[in-house]
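Coming up is one lone chain in structure tokens, specifically the form predicted on its own.
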Amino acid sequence: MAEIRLDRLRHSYLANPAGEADYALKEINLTWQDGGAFALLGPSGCGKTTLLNIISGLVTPSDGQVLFDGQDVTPLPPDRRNIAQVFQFPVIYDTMTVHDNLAFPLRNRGVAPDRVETRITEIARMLELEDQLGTRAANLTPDAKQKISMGRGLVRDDVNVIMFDEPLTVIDPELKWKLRSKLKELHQQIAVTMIYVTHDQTEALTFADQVVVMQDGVIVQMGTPVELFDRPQHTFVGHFIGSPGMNLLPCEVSDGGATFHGQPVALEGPIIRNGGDTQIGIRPEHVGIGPHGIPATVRKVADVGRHIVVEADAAGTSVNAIIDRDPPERGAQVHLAFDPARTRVYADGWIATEEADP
């Protein structure tokens, strides 16, 4: 296992840059601790792939170092730092039984073979495929084939870090939760360092204790799950984290305070920081429907089992709220009001507010 720093990481699959542009990784500062869960979360063509490229050492970044408990290993190609991946696609021979599957790391390293017995027995064990052991991978469903695959990293004793990139992509929905559960059932078992990629929040969120948002190349926070959804540093995460999203309502930002179309709003604490671009953000469930706030008139109810999404249009800006029960009818005048301590202004995409001392 190895605590996983990232100094001053920026990479361009140009040959000569010619400025931040050109870059698919902007500069990354990073560190994840030893025997953690995370996840990189971010749309296609965030950057995640390759960040995991290159801490696996699959690609050199073009600036910057990684760093394993301290010691530099960005020259190192992946056979030296002790890694293992498992890809959106199972990686596993065909023609082999699932015990050869399992058997084939640690025999490819020289290992003895009653340790080898002991870790196929034991890992076999976790994933529940003891009674498949003598089956070849060819006749097993894809969820199987994925399992041993995960199976092929967590056999070794010596690996720094498991990563794994999109690995649920190809598997049935209905078999996602099991093996989402199963694998942080896994990592509380053996407490390695593991790394999760994708662009599913529900995947990063359920697997991960800290969560690595990106977008476009660039960190834009890193926290728990709670704390991305509670108070998002950046609209973007606020937009790509939740069901519906974050709403965000252009502002009017003045004397410490903020108005939407004239009228007032009230925040979570003072404004600290303006920019351009200022925007009113609040999550859904924050939003409540009643006699008095922001006027706006009912577009849609979606009841969705759990609760009902209310999507009104409020001067122009679309607003959802989610509310329990005794939903307006479409076309209804209603009053939108915010939780004061859950609404907060963004200047730039960047959070402006400061919370208020509790």
Ligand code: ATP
The other form holds:
Amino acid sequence: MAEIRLDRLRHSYLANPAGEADYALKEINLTWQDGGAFALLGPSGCGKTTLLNIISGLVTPSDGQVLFDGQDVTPLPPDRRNIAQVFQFPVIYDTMTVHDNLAFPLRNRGVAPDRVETRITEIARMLELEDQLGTRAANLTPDAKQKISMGRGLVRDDVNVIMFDEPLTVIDPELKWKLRSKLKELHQQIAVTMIYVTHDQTEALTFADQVVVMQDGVIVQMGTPVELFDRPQHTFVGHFIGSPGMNLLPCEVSDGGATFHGQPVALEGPIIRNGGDTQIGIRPEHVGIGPHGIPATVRKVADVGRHIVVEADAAGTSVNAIIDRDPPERGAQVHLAFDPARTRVYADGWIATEEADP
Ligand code: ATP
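Follow the form predicted on its own with the form predicted together with adenosine-5'-triphosphate, if you could.
Then the entire complex follows, led off by the chain already shown.
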């Protein structure tokens, strides 16, 4: 187990990068504490695999350092970093039994036979694979195979970190939640540093204590799932996390306040930064429909079971509201009321209002 620190890390796949745009990773500085459950979340192409490969040693960064417990491991090859990896597709030996698949990483490292058996028993119990230990891996379902793949990472007790790269890709949707909660439970039991890479917000938010959100090779926010939801530091986080994501309305900024088409909008606190492109950000959960507020026309009403999503048009901008009951009719003229404590201004993508005193 180890604390992982990335210090001024940058990477370009080009031999002679000219500017920012040539870097797949712009500049990454972060610390993952020992024993934590972390997720790396972002859309395809944002640099997740590049970052994972730098941590595991498959890719050497153009600049910066990777430190495990303060020790610079940047020049070390993958086999000297003591990392276990679980990939999208199960990496197991089909001709071996489940037992021997789990034993393999330990026998390979010369672990004493009685210790091997103890670990296999523990891990098989955690993964609920006890009844299948004698089965040949070839005869198992894809999710059981992926469990073995996870087991092969978890069985070692000498690893610095276990990294999961989109591990639920091949799992049936109805089994995904099961494996996801199993992983969370395993982390609580064995407390090894785990990094879970995904483009799926549900997987990231249910697994991790801390989520790193990436966009275009930049970390836009690192925080707990609640922090990412409650106070997105960047419009990308607001929009990427949540269903539907945060509403964004173009606004004018003057005298420390914001207006939308001439109408003043109350904010969580004063605006402390300006920029070329200013937007109001408010989550649909904090938009109400009432007698006062921004005039809008209802375009769509969707009852999604737990709540109702109302999509309205406010002066050409689409705004979603999540309400519990009494939805307006399609085409109705309504007023959208924003909760001031949850209404922020973003300047050039970044949060620009000061947090009100808690
Ligand atoms: P995905 O989820 O699709 O794997 P990702 O978030 O893991 O995406 P990366 O695979 O790290 O993103 O890619 C980041 C950027 O680096 C992309 O623009 C990609 O085209 C580029 N890239 C990745 N690998 C290479 C490579 N071997 N050579 C050149 N460019 C690469």
